[in-house]
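Just one chain is shown here, as C-alpha cells, and it is the form predicted on its own.
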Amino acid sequence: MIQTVGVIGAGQMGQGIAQVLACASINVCLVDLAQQALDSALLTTSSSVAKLQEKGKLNSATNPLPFIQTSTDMQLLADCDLVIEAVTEDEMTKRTIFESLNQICRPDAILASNTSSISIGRLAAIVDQPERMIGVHFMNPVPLMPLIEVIEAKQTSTESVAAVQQLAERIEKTAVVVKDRPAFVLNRILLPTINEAIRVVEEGTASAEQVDQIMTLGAGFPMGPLALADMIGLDTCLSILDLMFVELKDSRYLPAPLLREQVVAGRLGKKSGEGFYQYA
C-alpha cells in the first residue's frame, strides 16, 4: 500500500493534490524550487480546508498540515512510494524532472505525471523501470472534482495501475483508466469545445458572456466554456491545442488566433487577473 506520496510543484494543482492526500492521512512530501510557493501552498491548504469544512463539503476532520512536509530539495522524495509531478505543461521541463527522479527514487517507486496532454509513453522511456510510469490527471479544483483520469502507457504495469486505483479510493476520487493517446480523453473532447467557443467570440457572433450563458442555460454546462478556459489558464489551453494539432494533424485542434493573442498579451485568465473576464 502507498504510504508516502511525493508531489513536485506547489502551484494550484500540486497544492490541491497534496491537500486531498493529507486530508486522507497520507504522508506528503511537497517539493518546489521556491520556498515562497511552499509557504503559500500551506496557507492555501489551511484556508481551503476550513472553507470546505464550514460548507460541509469535507467528510474528514483531519488537520492536513502535520501530514505535509515541504522542501526545495528533491532528495526529500528518495523514500516515497509514489511521486506525482505537477509542474507546468512543458514536456522538456517534465523530462528533466523524471531524469532526476530516476536517480533519486527507489527503483520500486511509482512515478506519475499530472500532465493533461503529454505522452506518458515518452516520459516512461526516460526511466530505468518504465513499467512504473503512469499518468494521474487530477481535475481543477482538485479538492472538489471527483475524477482522476489515469493514463496507462504501453509500458505501464498492471501493478502500477492497481496501486493508483487503490489510492484514488482512499482519497474518495473516481479513477477512470484510459489509454495513452494525445490529450487522452477529457481534453481531447473539452479543448475543441473551448476553441470553438473562442472562434465564435472572435468572429463577433456573440460575446464571451453570451456564449457562456447559452452553454450553461441551453446545454446544461455547469460552467461556460470561456469561464472554464480562464480557470484552466489560456496558456495551458493553447499548449494543449498546439500539441494536439502537431500530434493528430487535424484542423479541429488548430488554436483560434484570438486564443494566441490573449496569451501573447499576458491575459492568461484567472491566474493573471484577466482573460475573457476580469478578476479581482
Second form
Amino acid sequence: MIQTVGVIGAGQMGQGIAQVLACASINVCLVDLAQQALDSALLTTSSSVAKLQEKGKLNSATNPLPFIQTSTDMQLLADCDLVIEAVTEDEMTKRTIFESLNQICRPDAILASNTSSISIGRLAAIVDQPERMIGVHFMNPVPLMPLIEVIEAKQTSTESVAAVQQLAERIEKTAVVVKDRPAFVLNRILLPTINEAIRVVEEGTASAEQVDQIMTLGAGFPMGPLALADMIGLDTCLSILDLMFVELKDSRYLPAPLLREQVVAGRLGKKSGEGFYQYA
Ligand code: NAD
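To complete the pair, please output the form predicted together with nicotinamide-adenine-dinucleotide; the form predicted on its own was given just before.
Below is the entire complex, every chain and molecule, led by the chain shown above.
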C-alpha cells in the first residue's frame, strides 16, 4: 500500500495534490525549485482547509500540515512509494525531472505525471522500469474536483494502474482510466472550446464577460470558458494547444494569437493577477 507520496512542483496543482493526500493522513514529500513556492503552498493549504471545513465541504478533520515535509532538494523523494510530478507544462523540464527520479527513487516506486497533455509513453521511455510510469491528471481546484483522469501508456503495468486506483479511493476521487493520446480526454475536448472563446473575443464579436455570460446562462457551464482559462493558467492553455496542434496535425488546435499575446505579456490569468480578468 502507498504510504508516502512525493509531489514535485508546489504550484496550484502540486499544492492541491499535497493537500488532499495529507488530509487523508498520507505522508507527502513536497519539492519545488523555489522555497517561496513551498512556503506559500503550506499557507494555502492551511487557509484552504479552514475554508472547506467552515463550508462543511471537508469530511476529514485531519490537520494536513504535520503530514507534509518540504524541500528544494529532490533527495527528499528517495524513499517515496509514488512520486507525482506537477511542474510547469514543458516537456524538457519534465524529462529532466524523470531522468533525476530514475536515479533518486527506489526501483519499485511508481512514477507519475500530472501533465495535461504530454505523452506518458515518451516520459516512460526515460526510466529504467517504464512499467511504473503512469499519468495521474488531477483537476483544478484539486480539493473540490472529484475526478482523476488516469493515463495508461503502452508500457504501464496493471499493478501501477491498480495502485493509483486504490489511492484515488482513499482520497475520495473517481479514477477514470484512459489511453495515452495527446491531451488525453478532458483537455482534448475542453481546450478547443477555450480556444474558440478566445477567438470570439479576438474578433470583437463579444467581450470576455459576454462570452462567459452566454456560456454559463445559455449552455449551463458552471464557469465561463475565459474565467476557466484564467484559472487553469494561460501559459498552461497555450502549451496544451501547441502540443495538440503539433501532434494531432489539425488546424482546429492552432492557438488563437490573442492567447499567445497574453502569455508573452505575462498575463497568465489568476496566478499572475491578470488574464482575461483582473484579480486582486
Ligand atoms: P504552476 O505554474 O502553478 O506551478 C508550477 C510549479 O513548478 C512552480 O511552483 C515552479 O516553481 C515549479 N517548478 C518548475 N520547474 C521545476 C523543477 N525543475 N523542479 C521543481 N519544481 C519546478 O503550474 P500548475 O498549474 O500547478 O501546473 C502544473 C502541472 O499540472 C502542469 O503539467 C499542468 O499542465 C498540470 N495541470 C494543470 C491544471 C491547471 O488547471 N492549472 C490542471 C491539471 C493539470
